[in-house]
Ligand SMILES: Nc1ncnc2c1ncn2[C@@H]1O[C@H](COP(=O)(O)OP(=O)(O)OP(=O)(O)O)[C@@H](O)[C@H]1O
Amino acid sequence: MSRTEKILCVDDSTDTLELLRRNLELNGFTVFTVSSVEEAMRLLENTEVDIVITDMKMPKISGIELVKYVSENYRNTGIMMITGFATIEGAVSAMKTGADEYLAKPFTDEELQTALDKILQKVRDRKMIAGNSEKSGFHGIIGKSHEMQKVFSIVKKAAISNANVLITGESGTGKELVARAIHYQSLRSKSPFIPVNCAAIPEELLESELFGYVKGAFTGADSTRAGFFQTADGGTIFLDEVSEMSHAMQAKLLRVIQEREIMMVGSRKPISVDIRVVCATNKDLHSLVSKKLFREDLFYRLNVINIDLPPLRKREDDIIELLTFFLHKFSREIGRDDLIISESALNILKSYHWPGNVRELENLMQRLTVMAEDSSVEIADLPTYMRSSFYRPNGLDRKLEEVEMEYINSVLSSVNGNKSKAAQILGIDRKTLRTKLKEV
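Please write out the structure of this chain alone, matching the form predicted alone.
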């Protein structure tokens, strides 16, 4: 597997450097290795790298100093701190200084790759926000439509305050991009931005992931570990899908927001945190509050500033700009010339209802870039469900089951067959979705 990213590994242990080099080269990265911070600084002056991986304890100049140097002088370079002496203070210090990820030795190949993937995504986001992309739009968000201009106006106003922000909108509309834009335009931009998908973390682990835990707090807690709130200290924590929290967790989150302090699992000592809270949901929180499924007091605490993102079907003016951007992005990644969308194919794309929103459009452009035989995208290159939807009459002679299944199939396609995501977009549970699919 060939990749374009370059990684600099800094460690005074030759064994660790060799281990990292072999692992990274097997995954297609170009790797540089040095055994001191001084050598790393000299290499960075003449060589552009995407990620710096450094040990914390280094002779003469520490890894923390290198993290600070890189974060201040090479904004678009990601940083990973590794250490054999993991402490909660070390992790927080590394993240505050500018590290994007922190790994304790020994770590698995999977843990290393997961951390690298997160850093590369952060680097891409920073480059877009910094305007290094040709069509990065507003802080990495593409959209010239009237609806998106209103969103950008609210983002600018939200960024200059410390008020909590609630971002609402359908799945795939770019809620995390908006959260990042708020953070990187604010006075907290040099501090961590920590995204947390509340729905992806099992309920029984969510508290310890958010607030951390002390050694011995529960079975398997072999050491003290910082939570996301401590890691985000001084910066912004982004709680995506906050509506999925249980009532018990909602109460604990409310206390953190009110008191600006957390309580680690297994500890009775509160820890002060200086963080900005930005939340997001694709659910109607007003409705959940009225049904007693979401705490009213927490809702009002989170909803100080509301940013409601419009679905792509209401942003027709942005579709051409978005698909052009994604085609250029994916064509550049695989080294082919940009594809051209024929007028007939473009008419279908503009009239399609996009249940998966911008994420669905991005996925389709990537597929077309990889699969297209010619330089032009024609109607035949588009998915069957898009073509059939466009040509099928919109009269009142179609059965309800037919319309429903067409919509379900298009949603499934928009999320690459992920039934959990499809059920979430459709507003039904997985069991109901499975039943409907069996009825076909």
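Numbering follows the first chain given and starts at 1. Rigid core here is just the name for the largest C-alpha set that superposes within 1.5 Å across the two forms. What you are looking at is a predicted structure, and each value in this text was computed from that prediction instead of being measured. What changes on going to the form predicted in complex with this ligand:
- Comparing the forms between these two forms, the C-alpha position of Glu39 differs by 2 angstroms or more, with the core used for superposition.
- Put the two forms on the same core and the Cα of Gln250 is off by less than 2 Å between these two forms.
- After superposing the rigid core, the C-alpha of Asn303 moves by less than 2 Å between these two forms.
I would like to compare: after the form predicted alone, may I see the structure of the form predicted in complex with this ligand?
Only a single chain is listed, so you will not see partners or other molecules.
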């Protein structure tokens, strides 16, 4: 039997790799085997595979990291995690990180085959959805509103140039999706797209993560390691939450952009890199510049092209399209027939403020498809804060404090309880948010 699917197997045990290879090749798959996460990432850069099967426990980088990496960077690739421990927790954590299926060692040929069949079905569905959204959207970005059409046209123009791009917009408006679209629409699409969340990496590690380090640069640097800029050579580096960079790092970034070369930590030898820099922020960089919190010269270097993503509440046409898209997507994922949304519920969803933007809408649709009892989503299925009088024109009998708490709770829920994100949306600091939450 000959098939077209390619499978990458990652395991530090050669016995398991051989076992997998024999079984999969007998079933007609094309098989690649590697023994570490690093090798897997390198192979994925140049080879398209349909499924990644990875062991969970491996020395150095664990399989969980690979699962995250693949689910973030290769959306159409199916992922199976195998572990030596058959535990519920193992299964749950594997699925949470983005694995499609989970298999405990030792497994039979039949178990492997069943899990593979399930994944292949999921991959086919995902490709179909991506294909469908391609029609109405652009690189998986849904948006037929005039505002989003304008965004797509700037992305197309930006993609053919090498100019640096700054993407701005509220949390959850799709900044990262746009950054990917720029890369995959550009001539650099065959080279890597490397996303770096500047806020998530501790200040003291950021430099070595970005520029790499040479052996002996600091205690613990027992071998030379490339940084993100080198990994992204020829491609695009996406610096997310760029406003969070310290002044020292801003100076170093400016140097890289001007000179097109980096210096690894612990080395004085410049290495030239061919990189397109795309940045994103949900802060007002202009005002950070005027407060001297962000370097003006760097701001102009990054902001050659600006793409500003409009908040969801300003594009009603997209709300309906996104609702339908995610409803189909999540219904199909859990194997139920497509749900529909009743007209009255739809009216509420259309006029809702969506403080968490598309991310909030996506999370809500996922929850609704899992929880819905019937084939139609009714007002009663919507969260209380959406149904409350606060969003209705005639609800004029409430204390400011009540409305504030309700709004805070709705924002919190829109970002799945993430207090930093909620504080950002609310325009207050985390401490103020905590105080407000304690008041009740």
